[in-house]
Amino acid sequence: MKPFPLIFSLLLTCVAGLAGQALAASQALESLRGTEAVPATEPPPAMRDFINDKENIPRTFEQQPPLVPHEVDKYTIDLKQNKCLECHMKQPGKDKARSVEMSEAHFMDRNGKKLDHPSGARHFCNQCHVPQVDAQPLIGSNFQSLPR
């Protein structure tokens, strides 16, 4: 096979591609939104304080995981460490008023076997336990807790 036709076809392809890019750049771009302007945004809501750390937050339904009444943004929870365990792990002689201890369910594996340490499935606390702030709901709701 002669190299001339191959080189010529590659060169022709490059020139066509460059011509297409130049044509696209010369046309005005249009937004998918059309001509509608972006509306002015509201300022972000004010930062809220977390609920009092010394009180438990009432639960609103059966089997609801306890809510966290304090900030957890700076807590390290990864494969090697879990800051939550420093206060919430059951320890003999620990000050009971300091924090709520983890339930027995956190010390069971998936087969129901009792462990002497928290189950690996329960290591990432913030999957179920979420912090709460003292703020009004963003939208109205007619939700009512079940009577206890």
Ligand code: HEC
Second form
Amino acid sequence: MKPFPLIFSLLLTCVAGLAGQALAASQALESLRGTEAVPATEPPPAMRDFINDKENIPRTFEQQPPLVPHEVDKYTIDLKQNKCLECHMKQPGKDKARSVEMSEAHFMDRNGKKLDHPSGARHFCNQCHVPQVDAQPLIGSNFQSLPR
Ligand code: HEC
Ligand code: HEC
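Next block: the form predicted in complex with this ligand, after the form predicted alone:
Below, the chain from earlier opens the complete complex, with every other chain and molecule after it.
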């Protein structure tokens, strides 16, 4: 066999193999974006109203931080102050709005030791407590809460 046809047939095999792979890949993979062009954008969904009706959406699992049944934008939380504490501290008589007191867990350090002040780890309340909106899950879920 002359070397030229050998090299040529080897090359042909490689090219055919690559082409086959590319075809298979294009059939098997579909981008999450679908057929949408990359620069295409959609307008953002409208902002939802927070439910501010003093009724809490029920908790769905044990140890879930309750949702906040009132607005929160006015209550600053930063290094120096925490407006939430004005109502949610354990100070009988002080809170005219008669809001719910934070539980004991908010007055413990990470080793479970009791503190006489709210734990630093709980300073940023909205890390765990978010205002409630009537929003359906973006993706379906068959999660069921345990019966109480
Ligand atoms: C002016 C007083 C006041 C301030 C400030 C305040 N809250 Fe409240 N909060 C209440 C009252 C009163 C309730 C009880 C429900 C109601 O009457 O709206 C409540 C309820 C809650 C609940 C639900 C508790 C439960 O067991 O259902 C959470 C969580 C909460 N607040 C978190 C916060 C967070 C976080 C902040 C700061 C961003 C904050 N609150 C600031 C008065 C206040
Ligand atoms: C690390 C998460 C976390 C942070 C931060 C946090 N909480 Fe909570 N909170 C919880 C969980 C979990 C519960 C429910 C279990 C419990 O009561 O301990 C709860 C319960 C509560 C309740 C309801 C208590 C009751 O008896 O119904 C109030 C009120 C509350 N938190 C207020 C606050 C405030 C105000 C802050 C900020 C100073 C805060 N929380 C920070 C996790 C957190």
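Think of the rigid core as the biggest set of C-alphas that the two forms share within 1.5 Å after superposition. Residue numbers count along the first chain shown, from 1. Here the structure is a predicted model, which is why all the values come from computation and not from measurement.
**Student:** Superposing on the rigid core, is the CA of Val133 displaced by 2 Å or more between the two forms?
**Tutor:** After core superposition, the displacement of the Val133 C-alpha between the two forms reaches the 2 Å mark, so yes.
**Student:** Rigid core superposed, CA of Ala37 - does it shift 2 Å or more between the two forms?
**Tutor:** Comparing forms between the two forms, the Ala37 CA shifts at least 2 Å.
**Student:** Cα of Ala46 displaced 2 Å or more between the two forms, core superposed?
**Tutor:** After core superposition, the C-alpha of Ala46 moves 2 Å or more between the two forms.
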